[in-house]
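Consider the single chain below, provided in structure tokens and representing the form predicted alone.
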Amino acid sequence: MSEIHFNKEEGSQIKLFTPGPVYIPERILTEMAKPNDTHRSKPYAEMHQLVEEGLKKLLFTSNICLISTSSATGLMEACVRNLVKKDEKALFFSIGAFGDRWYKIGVSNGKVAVKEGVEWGKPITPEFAQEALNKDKYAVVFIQSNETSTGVYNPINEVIPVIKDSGALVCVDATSSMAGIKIEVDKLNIDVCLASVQKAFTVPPGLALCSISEAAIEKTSQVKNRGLYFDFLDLVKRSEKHQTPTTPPIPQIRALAAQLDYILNHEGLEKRFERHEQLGKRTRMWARDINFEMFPEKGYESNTVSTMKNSLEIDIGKMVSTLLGKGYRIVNGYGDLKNKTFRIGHMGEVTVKDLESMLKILTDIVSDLRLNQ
């Protein structure tokens, strides 16, 4: 198989199914070059405003809804930083990578962290959550509603009223899922909801996205310390006059504000849920008929990445660069399930029928390493 390398006159011409970066259509990389005016221009406040109000809508809510120049690791930081004071304790469920990662995030900006996981593959259901709340009195809690490295979808519409119940701020990672899975932020009462783009939105990345709520602003404001860049007060501030405090990078903006536009009025929000169900539906049924067995407890499987078990016992490195040199990229598993586990990527605007062309060269190469082992 001949390797890949940058392709400086073409651009990568390989198909993703991975968790992120996604495949980017051409309609929106057409976007991403139109000419753009300054970010403190009235047609620059206009699209951040029509990407707002198209926020909003996807998620369901009334609250304010943040832009920001960074990964969604960057937000993660900030729910820490803003949202927890020195003497209060701040609790980090665990079923994966990312919410180690948000853990960690915890104890090096110098918060008082406890973390409360489970086996990796299992979800935090409502009784779990329960049992951890009584331990203590935690002033905000962290939980993703899709764990990326594990393909679990957390409960979060049993889960967070658990919460809430305690009195507490709850802040959710929905970066591989929003856009993708629905989550009515008003209806949950979620404090914090944030991604990044470049994974079901289907934009480039460098941009981050959360709506906050009116308690979170308020708790902002009795916080020290809460650093420059990643300010959620400086943030909603400059939210009122639909920009952003520091220079954001306006193409992705105009690409979010396009895309928005399609999934609300093209595609249409309830379709695109659908989408993503059958994707996930159809996936789990490959797994099945070829003897792979899904990683995730069964009923908390993700519609937007499927994490498979290596129950073949064939060699995974293998079957990824076989299946790249056919001009299709899956990726292995994640830290410590790299060879134990692999993930296939279906959100976005990837098709069933596009995930079926992948899953038919797919099954052709595990027959042929079963074969050869």
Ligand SMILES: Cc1ncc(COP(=O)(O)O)c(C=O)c1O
The other form holds:
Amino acid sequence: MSEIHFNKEEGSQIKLFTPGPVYIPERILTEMAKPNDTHRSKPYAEMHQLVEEGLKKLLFTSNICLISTSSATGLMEACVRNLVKKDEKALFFSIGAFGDRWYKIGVSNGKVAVKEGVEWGKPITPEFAQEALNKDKYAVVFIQSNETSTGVYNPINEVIPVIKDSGALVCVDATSSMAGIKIEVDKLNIDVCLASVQKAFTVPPGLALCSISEAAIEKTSQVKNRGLYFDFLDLVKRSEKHQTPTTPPIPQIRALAAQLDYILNHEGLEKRFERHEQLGKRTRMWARDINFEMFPEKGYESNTVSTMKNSLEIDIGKMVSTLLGKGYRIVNGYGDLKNKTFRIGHMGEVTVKDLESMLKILTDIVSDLRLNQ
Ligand SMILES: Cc1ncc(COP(=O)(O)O)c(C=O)c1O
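Having seen the form predicted alone, could you give me the form predicted in complex with the ligand?
Let's see the whole complex now, leading with the same chain.
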């Protein structure tokens, strides 16, 4: 097993069908191995600027796009620290583990945090959002687009206008869908839209990014005790020079520049979104044919990660480990959903053909497990 996990010559040989980190193609690894100038040099600034411009296109925005030397959780914390004043209330919509995490970040930073959640597997609907917003006055609202634990995609195109009508700023965690599922930041007037790069962007972990609106920047200037590492004003100021305040993982930024060029100019945005739609549909078809029920409520299934109920009552741990022995990694359910559900990630550079090959092997494994039950 260690041969395929930790192969000293070639690295891991496992084919990842995970909700991140994802499989990284050779062309990106090669890009990352190239030498770089320092993060205060002109060549670096040019590379950083390419990323900023690519992100604006990807997110359909003219807002400033920031690069953070952290994973997505760092930027989730940044939103809380920079945008919520001491005497204001923040509303956290939660449909799963990452919604709960954002709420916990609110609480642990001493903010007045309110959580409005639904049963896992369900989305936040515009009606639910409206009802929650009617209860109080909220300065900032936090919501996931794609909830990676449940495989639910919130109907953000309908929910965000409801939030904006309340006068609140809105922060969207698009970590497990950005670069795989279309999100139109300016059309929806999203104040902060964030993600990390180890998922649909297909870059190794170590970097996060977000768009930030004028209104969010203005609000930040009114908030005290924002901390140092994730101060939006500092990040914005540095981004004017196409730099980060602290030393960034430069190889990741080089890889992201190359990957954005690939996404925008080679595959094409619309084609990329369509491919993810096909990957989602194909996985749901497989689940239906084999009698695994989808965990999300119908109509809200994600196109980057599929969560299936263990409706065949098989040993999920054994299914995952047997598949791993054949060189493919899928994952068990998240947290309390372990063994009750399992997840297949289909984001990044995965093709429908790659997915078919894995599903064929998985089908045989499930049949064997059922026979031996
Ligand atoms: C929806 C969502 N939000 C936030 C995170 C946290 O991201 P990171 O591990 O990059 O901090 C994840 C990670 O899986 C996620 O799926």
